[in-house]
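In structure tokens, the next block holds one chain alone, the form predicted alone.
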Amino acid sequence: MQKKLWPAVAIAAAVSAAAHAELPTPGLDFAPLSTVLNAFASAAAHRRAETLVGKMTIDEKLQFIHSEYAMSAVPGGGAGYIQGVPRLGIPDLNMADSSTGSGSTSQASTTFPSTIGLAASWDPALAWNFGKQIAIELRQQGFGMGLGGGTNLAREPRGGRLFEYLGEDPVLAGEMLAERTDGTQSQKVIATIKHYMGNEQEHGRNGGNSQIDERTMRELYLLPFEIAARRAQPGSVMCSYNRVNGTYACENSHILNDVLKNDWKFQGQVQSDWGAAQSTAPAINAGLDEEEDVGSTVYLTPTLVKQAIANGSVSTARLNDMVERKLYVMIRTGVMDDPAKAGPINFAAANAFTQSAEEQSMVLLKNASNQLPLAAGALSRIAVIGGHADAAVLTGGGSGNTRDPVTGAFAGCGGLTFGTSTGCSWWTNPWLKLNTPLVSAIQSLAPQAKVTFSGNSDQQSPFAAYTQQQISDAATLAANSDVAIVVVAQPAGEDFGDLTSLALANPTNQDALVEAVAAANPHTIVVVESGNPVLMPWKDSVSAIVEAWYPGEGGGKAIANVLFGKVNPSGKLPVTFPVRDQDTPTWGTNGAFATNPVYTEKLDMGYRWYDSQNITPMFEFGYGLSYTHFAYSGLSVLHLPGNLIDVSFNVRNDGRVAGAEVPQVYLGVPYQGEPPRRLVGWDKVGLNPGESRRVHMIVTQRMQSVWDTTNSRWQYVPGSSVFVGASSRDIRLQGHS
């Protein structure tokens, strides 16, 4: 699906309101007709919501600002439940986690690829369809609201929930989240974006104080939320557990009222993360509209809110606003008039989509001497080693996981260790059992070859360390094979803390396994299943490396299709892969996590950090190889009215097979404190061999601006350098605006 206004013009629509408030940017001139029509629909929804509020009793209003059930008792295995008002035609609203599929604890659900993998596709059309497909399943399970829109940036590359998020760049994350949100709400399912904000690590997330200066917040950590909130108008923004500059996010008037509701004109509701509310009147007056609880201390109960209204600390007008926001969202998204109803699910279609999405998300990191794609006819013996590749793929843990997957899971978590915690807690399926695991998928593509697996069996503990005998056996198998495929895994998840290191740790001797196999066979391919960057001390010893992320239940076939060239990989890294832990901006002196993190690196986060500090990463942001090659030429930088820049250039497939390239446009903004380069646009271009295309990207005035802390507004900065590249460091063309 070709997005005519994507990405730079779409970004203009996302931020145009802010630009118009302070700068003469004609961003609205590019807004599609649907934007105008949506404005009329929104006005009608507001009028209808206001009328309904006028008919509700105080008790009916109060049931709309607090989840009816504790999380463990929600019908259908959901996460939260708002009881409707039948006499007014207001239906109940059931909600579920949905990062990588429905998080229902009692209904079978499809497990989609991790969302960091989605970000690696750099494909907004895929993000839209991803949101749509998950929403279809949510509705068919009876859920009218999905909670999967995570977009905290990868400041801490060891973050336990990084697999749920969309990488380290705010524009990439914001664009992908906006599209996913649109896709979700196209199916009459309310979308939530989260965790707002400063929730970049698990350590100290329950009350830790994220200390971020205003400019850094605006240009980095608030920006993806702003793009998604303005562009896609999600029904809900979920505030996080942590404090932001000393005040809890769910009672922080600056980020909720000043920024979200006033600056961005957000019309939906603010809901708390589960158990994140810390007060009654302060939270309500700061902008919290709905509390979700975990069955412990709660603050927005009918009794407490009635008391606050009675003593004057909360106004009736504010209560009406909270309820009206909820009703407005239900009306605008279609949930009010067409509530979700349980029905049959086409799991086969969902599985096919998950396979396709994974195929577009994998990143080819190394391919020495064109080891890949494998030629099935030239192989007689194939070794597949490690990673439970004979039966399963790894998934992420916590609320971002599907807890009742269609294809099942292995019991037991022996050997799984996260810093101070051991075992799986509520992460019931770290290994997702596949109908077609990698070994079987490889055998089907190479039917004449003998495919042999070496590693832990189904009967063994899933995270049991490889013994020296197993490593020796694997090396022997590799030595007697034409090619050796080693699968390594890096588990991570919510509530287990952050990774202590980016080194492979579960089991800890996977590096030794790879090194032994690579020493035995020069044709060694490593497939990485992770939700975080991974250290690779064996990088120079192996012939090829594929990053598969947490691939979901279509992962076995998808990985095999990429390895054998049925699919040409087109993913690009949404996060930087460092050479060492010590190279990351959050490592400090000994790698200890700060409970109250101070964002001292300011704007130099992610690839900006490596550029500003002149540190060479192992694989940079935006990097990804292909089975073909793309040439860039003919850069033109033209000025348009309203300080817009038209960046155009040619991309040509000068290889032998069809493929897709992701040309990226970066700006070097000449202003103190700005990083050397920042991403402002990209496209995903599919080309046949020998085919060339002229790519145009419009860079808006806002994308050339910085946050002026003195005047609290965006300030346009002329004269930026323009960089066009295949990654943040593989710059092919340069010019000036």
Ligand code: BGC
Given for the second form:
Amino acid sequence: MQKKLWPAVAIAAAVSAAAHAELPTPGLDFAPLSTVLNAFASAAAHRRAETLVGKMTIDEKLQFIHSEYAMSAVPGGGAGYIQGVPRLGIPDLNMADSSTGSGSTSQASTTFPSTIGLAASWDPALAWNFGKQIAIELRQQGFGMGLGGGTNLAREPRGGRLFEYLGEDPVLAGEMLAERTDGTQSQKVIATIKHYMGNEQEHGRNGGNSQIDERTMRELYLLPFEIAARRAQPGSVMCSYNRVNGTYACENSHILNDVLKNDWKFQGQVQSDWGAAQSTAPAINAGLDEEEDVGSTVYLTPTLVKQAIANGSVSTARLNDMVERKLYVMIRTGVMDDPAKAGPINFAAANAFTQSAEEQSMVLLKNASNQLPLAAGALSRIAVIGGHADAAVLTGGGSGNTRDPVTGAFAGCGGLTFGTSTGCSWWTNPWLKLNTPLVSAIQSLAPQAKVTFSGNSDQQSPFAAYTQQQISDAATLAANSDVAIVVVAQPAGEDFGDLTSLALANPTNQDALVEAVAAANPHTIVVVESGNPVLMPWKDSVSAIVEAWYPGEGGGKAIANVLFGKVNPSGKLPVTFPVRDQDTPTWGTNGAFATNPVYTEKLDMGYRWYDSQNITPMFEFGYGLSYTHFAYSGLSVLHLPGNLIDVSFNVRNDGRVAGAEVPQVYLGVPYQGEPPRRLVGWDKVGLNPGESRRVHMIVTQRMQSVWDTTNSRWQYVPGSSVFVGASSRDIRLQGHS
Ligand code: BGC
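Show the form predicted together with the ligand, please, the one above being the form predicted alone.
Below, the chain from earlier opens the complete complex, with every other chain and molecule after it.
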């Protein structure tokens, strides 16, 4: 049997799990996260699920493979609902979206930072906690299942749902997803990972045909799902709306049966995205276990499935398998014996968590002449300009949003005073009103200074362009201030469509605003709120840039804390920021989107594209500055039995403040078609000034392998080059394996 081998960070996680008495036994590999005891619990759960299925009537079984509530009728404002079987002690199961907090439409929920920001923290422990904190709230709202594990890779940097995902690298995304999943399931909430697979854009969302060769699928687009499925055992995998190589994802036997259930030994269930099932028998036989209904055409209804069983196109054994998978997941996660019950939520604790998560997610992109951190005592006039920084932060739209946020009444535009005629809704235009918006947070950190806001008024549509008057007022204010902080924002979300360009839009003239302010004040700092990379034609004119993503409800305070140095930024980009749209691999002809995208760039996606094409990005994958500086030295690359390599080196904080660095290990695998460098591991190391640490990363055999298409298996490739860097391009040490 092929050994399951995981990247360096997985081993670090396993070792840290060992501190909690869960030491992985050598020989049992490093997966799953919780090891031996879990295997016994799993076997017992299977036996119990099988016994229960044996006692169920056909109608009771059919109720378990189809969530038939119209979304608006799901109790508690959830997205789907499966009724239990009280006579057998099987409870109801209610599920809700949970990308950036509970997506209940009727209950108040905390808004967390977007998950692209979570990926930017490069902190697996934070991802675990993120999953846990959202699950605590889901459970208290009565939900036993959270649909928040989005992890499609950022192949299309303009993708409308990028904020819900974990960036462009499969290992980073997979590790963070595994941790998030495990954190969620630690709270007796079933975690769903999605959208499986090839769903990298919103164009052609329903039925668009993603054409991806097998090696590219295995090495890139399947890999985050594989890491999470094997290591964290999510209860559910959601198949997507699109087709993969001609066949709908929810009836694609290759990705569901061959890969997920056979190769990866996935024991949970496959649920459809809402309305994504396209057939009865073909879908069931291809591996779909549960259909989620949106009230239009449905295929796994009791009537249709009974017919399929009667005519022999679906076997009773397969129906039993579908139900058993669901029951198994409910038993193993604890949902069966301790179902979620509504209860009081500690919103203050959740709010504090969102702030600290955001503080670890922000990425300092530019800091000329140490513009940041700001010294409060030296400033008497601070201008804060644009982005509704006096009231709100932007969040992502669609099902990945919280729809009834705690902070501010969610009246159309997050409680801002925009008129309803602007068409605001949580779906397309989700401004989140903050109790402590950026302006007040800055004022409280600089009490002696006069903090003045200028910019778009809340009476105009949030999408309306800045007027010439607003731009010149902002420039005048900036000219009369010691420092100018400009906030720019890039709305995006599901169904909002993909962005047409990475240039700032909505309002379209934010670039002109930044240019005008920068011309008026040499101390101009730009704070970006986005879920995607953003083009920055003004990059050279401003003194500092901070990427804050969609910062969630702790955002105002978190951003202020970074600007004033209460927090030393430690985030690194999980996506490449290009200089121009034309540099991205999917731009095609004049930026037209393909409805049926062909993944012609193969393995050269994300930073691998820029490296292989020799295109210099504006800010590369893995990049991020700090208020201190880190020196790297002493690389050693040792071979261990089993084709493991131990990469070790020193990282020293040689600046004057404490900070955290994310040293990254990349391999150049000497094999046709491989990119110049691919990420295989990283660490996040907190160091005091002058402190040094020797970092060890074990690179597994699997991370040195390529997918051998001829023999359908992983092939180990010896002799990789080893790169240790502070980013994918800032390579500090180099060696050979
Ligand atoms: C989205 C899913 C989501 C589901 C339920 C669909 O439109 O694609 O991500 O979980 O709706 O809200």
